[in-house]
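Shown next as structure tokens: one chain only, the form predicted on its own.
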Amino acid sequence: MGKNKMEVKNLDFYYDDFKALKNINMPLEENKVTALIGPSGCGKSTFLRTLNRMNDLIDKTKVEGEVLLDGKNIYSSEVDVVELRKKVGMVFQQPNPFPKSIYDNVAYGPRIHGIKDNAKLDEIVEKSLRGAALFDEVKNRLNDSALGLSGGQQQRLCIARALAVTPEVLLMDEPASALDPVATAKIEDLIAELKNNYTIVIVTHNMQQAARVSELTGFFLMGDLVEFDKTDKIFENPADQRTEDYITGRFG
């Protein structure tokens, strides 16, 4: 086993006085990427978005346990939740560019973090457009409207947003399900790509897709994580029945 980037701790999480992640523990490694797997309304996205707390904008949301960050709880009070969200980016299931130009798009984060140097920001754009297998379909057309991407362009693109603030680890929520066969397929490979600088993890409802791009699996049911191993393990031989109906499609 690696080391670990972000250790979850006896994770519990409400929504009101709903239960919604029962006692959760889960390592993270770094440079692996962890996938997430399970029926829908399971818990895994509430999960990936205890991760950097992004659960703080819901109403009525309670945390009980630890989140690790580099040893650090993130659910600290010291904790600098912009700071936070910086190291720890994500990428959601819908692309959501905003509407400005390819480049504003990318150097958003650069700026609201301080960086005005116009040529600090084409560095760090060209680099995050490359990082995100992006930069040469756009490059003679950065000041267009991200909007006029297609659907595929649109997701790097959130993915090269994400990675201009520099993160340590990176959030995907179903990044490839709004995406054809072609996209998806880029994104994946993608993903086998950033890892080598980033420590990832996946939520899919994609069995296959799990199987391809991730190291190591969690299997979530109602709530709880029933089986967490090597993605190999989890899919040729796992040590619960719940884990291996779900993946032979007898219920989900």
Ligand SMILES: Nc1ncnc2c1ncn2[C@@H]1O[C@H](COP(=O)(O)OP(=O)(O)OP(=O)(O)O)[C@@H](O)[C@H]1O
The other form holds:
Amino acid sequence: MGKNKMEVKNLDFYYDDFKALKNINMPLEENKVTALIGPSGCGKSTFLRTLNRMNDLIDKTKVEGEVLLDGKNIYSSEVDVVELRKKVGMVFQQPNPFPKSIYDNVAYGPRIHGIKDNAKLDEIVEKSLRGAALFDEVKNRLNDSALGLSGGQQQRLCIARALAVTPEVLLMDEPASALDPVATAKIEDLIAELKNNYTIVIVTHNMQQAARVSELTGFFLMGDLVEFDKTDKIFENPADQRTEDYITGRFG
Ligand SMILES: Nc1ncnc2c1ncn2[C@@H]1O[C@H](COP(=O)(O)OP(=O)(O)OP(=O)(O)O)[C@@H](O)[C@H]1O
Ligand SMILES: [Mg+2]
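Switch from the form predicted on its own, shown above, to the form predicted together with the named molecule and output its structure.
Every component of the complex follows; first up is the chain already shown.
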């Protein structure tokens, strides 16, 4: 086992008085891909948002327990949430580029973090677009609107935008569900490439995708983490009947 980049300990999460996550314990290994699976409404997105405190933005929510990043609880009062989200970046289900140029989308985060030097920004933009396997497709149209890109390109742009602030962990909530098979394959190849440098957590409804891209898988059901193990184990020989029922398509 490698080093745990993050560690979730006894995590409970509430929307008002609804308990959406129940005593979750999960290590997130550095430079590995962890997949989160489970039926709609089981708490996958909620769990993902607890990992970079995106849930802080939702009214009347409460977190109990701990989420450690490099051994430090991200919910402790001295944590700077802006810095946290720089380290733990997020990519959403629907590509959501800003209505700005391709270049400005990627430069957005670095600029917010105070980088003004144009040569430096050029370098970051190119590196991030290369990291997201998009540079060659857009290098001659960097000043065109990002909204003119295809859906798959927009999603890779959003990944580039996340990479531009040099995160350590990347959270991806169904990043390929709005994409066709070719664009999906590109995102999967990209994930395989990115895990060399990042710790990745991906939510997916696609069992084959979870099996292809991840080393570890967690199966959620109604706010419980039913089973967490090596991906091969989960898909070939799950310990819990409910996991087996889900991955064989008997429910969900
Ligand atoms: N902002 C919110 N306010 C109140 N309840 C919420 C909110 N967001 C989610 N929930 C509830 O929390 C539970 C978990 O939702 P969540 O979105 O995490 O599920 P999910 O596993 O991501 O589902 P899906 O696969 O459909 O995306 C659901 O019962 C949902 O209705
Ligand atoms: Mg969700």
